[in-house]
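A single chain, nothing else alongside it, follows as structure tokens in the form predicted on its own.
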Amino acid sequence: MIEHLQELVNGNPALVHRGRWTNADMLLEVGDRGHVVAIRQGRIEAVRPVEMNVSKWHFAIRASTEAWAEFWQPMPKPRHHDLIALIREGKMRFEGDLDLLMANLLYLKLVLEAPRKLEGTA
């Protein structure tokens, strides 16, 4: 899913416009694999694997592979449909600059929901 995030977001002009003030490096952790997603003016500039103790990021969104797989289903089951719902279930956590994350939460939710549109999701 993560390998398609850049094209899904950058190919959606409305989503890029919504995030036009967003400039951040987000650590997206799926199970034990992390990727730094560089967001600049609402566009995803790069998605790169985390380099051990070298990668810098502003905030992190971490969840198990199973939680992400369910979240990315075209129609997720209840309590797996939203980032906050996954936090309430104890299956996801936010870390780092939470002010920056929360200021851009709607945009980030839409970015992370984008893989639901892919065929054969999860």
Second form
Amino acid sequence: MIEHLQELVNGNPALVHRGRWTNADMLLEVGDRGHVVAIRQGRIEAVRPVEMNVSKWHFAIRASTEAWAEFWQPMPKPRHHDLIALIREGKMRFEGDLDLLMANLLYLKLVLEAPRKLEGTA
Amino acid sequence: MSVAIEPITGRYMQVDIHGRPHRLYWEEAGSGIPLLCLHTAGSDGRQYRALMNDPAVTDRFRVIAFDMPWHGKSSPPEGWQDEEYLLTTDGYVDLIMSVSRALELDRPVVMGCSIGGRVVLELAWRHAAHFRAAIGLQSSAFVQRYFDLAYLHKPHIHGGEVCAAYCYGLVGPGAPARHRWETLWHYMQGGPGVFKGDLHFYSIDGDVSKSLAEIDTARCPLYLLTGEYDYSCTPEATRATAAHIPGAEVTIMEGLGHFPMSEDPEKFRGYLAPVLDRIAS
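Same protein, different form: I have the form predicted on its own, so give me the form predicted together with the partner chain.
Time for the whole complex; same chain goes first.
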């Protein structure tokens, strides 16, 4: 899913416009695999796998492989369909600069939901 | 040029609430049994726009939705600039009773969603004689805080954007886009700190657990309808609440989230219609 994030976001002009003031490096953790998603003016500039356990980012969003797989279903189950729903379920964590994360939460929710369009590839 | 003028009318009232003058806005449509509708935290009466445009409802019910003080087109009370807005159980009950009496409603049905779904439990307990029936949407006795509400009111975080973001996933994922985004727009238009102030009732002050067992559904029938995608007031929370209220009836609404009347009015009307039929019969 993460490998498609860049094209899904950058190919969506409305989403890029919504994030035009968003500049952040976001650690996206899926199970034990982490990627740093570099967001610049609403576009995803790069998605870099974390190497040698060293990473630098502004905020992190972490969940298990199973939680993300359910979140990315075209029609996810109740309580697995939203980032804050997963937080409440104890299945997701927000860390780091939370003011920056929350200020951009609507954009980030739409970014992270984008892979739902890739039906059948979960 | 074609124009479709809706049957909804809006007016302002000047009314004292807890001895303090207020200027409140309300909308209504239809005639018959008064149906007093309570919006969710941080939103306003427009959430009931579809209900007021539904002849199957307005043929038998006078549908009334007011904007709470600080919300929609209602003003905050004079002196608000020096206060922090915090909704309490007593203040909320007092507000609703003041509006119902000001409009001289004759044994209205009260229907509220979220904080409104909570307070109808308190109304059914304290004021059973005043209400013909109570309908709680996304209703539960209490919801513990599960997120730091401070983010909803910080000067460097846009309040409208973050309130809408917070509520985005409370809408069911299958809701029609136009209704999802209208519902979120209402949140984007909320005043600074108002949503957070409402949630003081939802997650801090407004635990109505102790009164549940004393609700007399023979005097004031109680119907609880909850959307399955609501992760804030979950179906389990509604069922657990109803288990303490003899005679309360629970319906779980498939596919719907936290704002059934606003996020997917067409689907919601299928669940509400049988309840209104029973109340009207």
